[in-house]
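In the block that follows, a single chain appears as structure tokens, in the form predicted on its own.
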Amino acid sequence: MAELKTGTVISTENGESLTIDSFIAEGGQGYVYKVTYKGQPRALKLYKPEAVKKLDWFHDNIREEIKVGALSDKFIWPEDLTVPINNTFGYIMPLKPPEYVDFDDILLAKCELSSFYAMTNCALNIVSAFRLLHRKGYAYQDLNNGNFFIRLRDGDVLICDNDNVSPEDNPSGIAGKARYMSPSVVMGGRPNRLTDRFSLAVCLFLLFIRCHPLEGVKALSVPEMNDYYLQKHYGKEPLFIADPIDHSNGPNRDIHRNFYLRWPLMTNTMKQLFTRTFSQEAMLQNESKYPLEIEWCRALLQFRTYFFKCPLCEQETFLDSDPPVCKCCGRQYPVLGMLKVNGVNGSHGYKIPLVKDVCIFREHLDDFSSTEQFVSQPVGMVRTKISEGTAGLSNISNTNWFYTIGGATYTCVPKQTVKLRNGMTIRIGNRDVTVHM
């Protein structure tokens, strides 16, 4: 199929038209060009009639995606599907935005995220979007590292191609990309939403580790990366590069450098989580064994917690040694003690450090139950004297706390700053913070 030349004009279903301002990419479902359509820039993907076997059930299940609308916000959703040209269809769905870069510049070291806090915020987002939608009862079948646009500064998230998204009794026949699908549909199982979570899991280690979780010196030994092999490493023989049993696959200091710099950064609750997706039990026997979209949600929230300015030098760090360490001036700094985010009924806890400007989020205290999407609300921040050896909490929600001391109760109001002493509670929303210092 040709290429549409600029000016070109289509209508679409919705009684509206669109007007082809320029060619975008080429990929191998179609072409993508930026169009004018009600007066505004949008994208328009275009199918190769060629290149797509069910070309009917795609546009049946846009326009049922159309219907029901953009799950959330960090969705690049269909809007419109044009009539017929040439054989083919396409739809119409928003533009990334130009400060937004494809997670494969990242992975190839074109560009990178600001800071380990922005790409646990990438996490973050890209986990809870999917925590949604398979909640709402989809699977998103084709996930892999083309999926993603990525805002460098925060690790916001859009996640784009999602024409592949339906409900799981209605596939749409395509198995997924090589090196991210997971072992039962590379050997022909159909994608759903467990084999989702292996993908997302795969993903989530390029973006920390910058290595393939599967692709240590056993795979890459191979003379050539054929169909055969394909089909034997990632399919019917896959082993984790850190396998806490089978080294055999492990890491070469030479080739995977990023490996040795990396994983021992994880906590140990990211490693337990990363083991257990790439477990022989899991990738070859249960597939119900991959954690679950909200453990990740958790893991990722308290890494990122861990992660903050250092008090002398202003520069980013990671708080994982004590005494603590500055990994950027190599100077011991002051950690006054922990915050402890009390649990609710069997529910999650979380510890936050008590270093200036660290802030507990409303996640830390609803556990992700409020809300299905991820938005980072801070609710308090502390404040330090290090000179005094003091902390502070400052309430920067809207509603008021309360804290115990020496029997007597007292509240603290927006704006207001609680001064903190060793054992006592405030009582935040629905959760005790007890102040361990």
The other form holds:
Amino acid sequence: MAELKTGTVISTENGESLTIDSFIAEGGQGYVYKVTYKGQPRALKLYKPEAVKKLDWFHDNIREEIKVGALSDKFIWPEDLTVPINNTFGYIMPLKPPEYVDFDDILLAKCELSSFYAMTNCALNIVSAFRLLHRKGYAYQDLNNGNFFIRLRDGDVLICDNDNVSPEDNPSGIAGKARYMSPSVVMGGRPNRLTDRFSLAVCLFLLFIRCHPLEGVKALSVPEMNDYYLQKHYGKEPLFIADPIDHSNGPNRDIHRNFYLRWPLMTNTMKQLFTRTFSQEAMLQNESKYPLEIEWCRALLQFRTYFFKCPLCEQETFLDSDPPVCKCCGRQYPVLGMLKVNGVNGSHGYKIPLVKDVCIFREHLDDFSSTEQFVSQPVGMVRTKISEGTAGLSNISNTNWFYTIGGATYTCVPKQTVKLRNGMTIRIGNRDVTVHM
Amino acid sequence: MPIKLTPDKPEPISEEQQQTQENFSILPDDDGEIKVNLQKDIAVDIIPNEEPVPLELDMPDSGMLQSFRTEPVARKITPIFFLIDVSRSMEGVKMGTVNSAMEEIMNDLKNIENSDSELRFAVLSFGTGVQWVTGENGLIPCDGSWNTLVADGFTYFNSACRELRDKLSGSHGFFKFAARRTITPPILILMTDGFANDGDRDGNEGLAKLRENKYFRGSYRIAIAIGNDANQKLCENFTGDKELVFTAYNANALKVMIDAVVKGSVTVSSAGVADAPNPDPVTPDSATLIQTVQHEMNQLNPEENNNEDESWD
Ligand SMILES: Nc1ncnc2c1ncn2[C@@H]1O[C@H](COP(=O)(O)OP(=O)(O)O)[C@@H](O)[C@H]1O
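For the form predicted together with its partner chain instead of the form predicted on its own, what are the coordinates?
Now the complete complex, all chains and molecules, led by this one.
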């Protein structure tokens, strides 16, 4: 099983060497070891030659990936290749830090993210990483639950198993798990950027709703999920559990309790994006209807902004009612108003509720245009004085803001707080933020 | 406050709001004369932030999410059946081999957890009689424990086949679950040394019955022929393929083979080669299974591999 013994020394293509420290895990395609490489702890994945049909393809692909370098720090990217060993080879990559867990542990309810805010942040990290990957002309091809490591505290994400990542016209031949594959791929088509988007949406649905989007009562009622039914329910006749027209694969109160709890929490935009992904049209006729990563980014950032600490009980709550009622303490809490960042380029803009400690992030302002990888950098933070019904916005960026009152323009320098009043506009960077109170 | 706070819809500013605005605004907004001093007049709470505030912030560790009582995702079940020969000829080392292997298998199955499917198993022993060692109620989760089986009696293989056929059923057998759940194709593992003592000695009679069953026909099967004198023919009849009949060299080999079967079946095999004209990516292909199992076996028995290349001066 574990084929390499502790202490084994292996040379690499870059002329370095590594030492096997311990066996970590066995996957479908290989064994993963903890190793020491250039004096640093690293991970080694050693392929099972019998389980990977195109071993040479992987070797060439990884060599290319190493040349290009990691797309961002969210990718656990190959760093070096071993020389051939026992009819196979391996590649070296960063080691997963211990505070990151397998996505599967979350799906099995063994652990949970610290908050919905962290969960949404996790989704943002995943989506923006895949946006970057696609922008660079790559496709992931075999995206599934095994590809993410997640930090529960804040939803930070590391994407592993990047050996499949390749230019779109160069498929690895790995088909992956049917449950995560776009119907066209289940039916034998090639994976590409568009089919990645389907797989991505399945992962997001699982993350938020904790059930599979195509596994409603119809799919769960088959006698056996064999080839025939796999092709039927994931390929030929896929049907969304929340399909607005055809309810025959809908949820069941006993089996899909997670669905009943969580789907209602989704905002309309989130629901629409899921519904569009899993619509008959997108799944069966036109895969270009799958939402783009940028659409997910926008929806998720807005969604995340509506999770904050209740000003009364300090527990996480979600703003979905007017007047707002805390999901934890059940009390009505004050929201003093709203900041609005006007949209451009097809974005609807963003709304930021005037609740203590809620932040405006760089991405609210630049609409994901200036950053390659989502960084979640706050630039402004809401302050409140509930007793007086007043709110302020602290400049926690390092640039000056400008705002106009009665025709005169004033400056708010970093670390200052500007008092907000209805109708006022604050110029932050090159965007106008208007105040509605 | 009449402002509509929910996302996605732009809000009109109502009259009441404007009212609020007047009450709220201490300084006349339209008076251009007044230079607002941030430090004194306008700042609500002048809170100098010495550090930029990181927002992974202090989201509380409890809150609405903790009240959600999230359940594991709904999973399919992967049924694993062990058919274990406990006839008298198994007494001694053979039975010991089976028991210690099963201990390790159970321990391993306990640790194989994934969100694609949930492993559950049942053990049917056949000796003098045919008995569901894991109970008549169906498949049970793998908690890692194993109760030693003791050899006695004849080999009622054909009866075991009939019993298995009855339970490979969703309407009255072991695939009937309280809540609606489907299964992956079952995994069937036969461990025997012997010959059927009830009817056809190669098990053809019982197997003919089993083959009427759809679940059986769609199952992954391997057989482990225990001991050198084992009836390979019966095993081959069971698996339908000579290559899926193995000899139990040792407990580890057995474990390795079952490991391979379990892993081959839990996830859909990646047999699809995208440049084939019409690949069938969801076919769990027994060729890969055979290859994998053989590879594992070769790892354990390297001397078998080397025969061809040996050169002598
Ligand atoms: N860089 C890494 N650091 C630590 N553990 C890892 C790393 N990469 C993979 N693993 C572990 O190894 C297991 C199997 O690896 P994986 O790449 O998923 O295999 P496969 O793709 O062959 O199924 C994973 O579940 C994970 O826990």
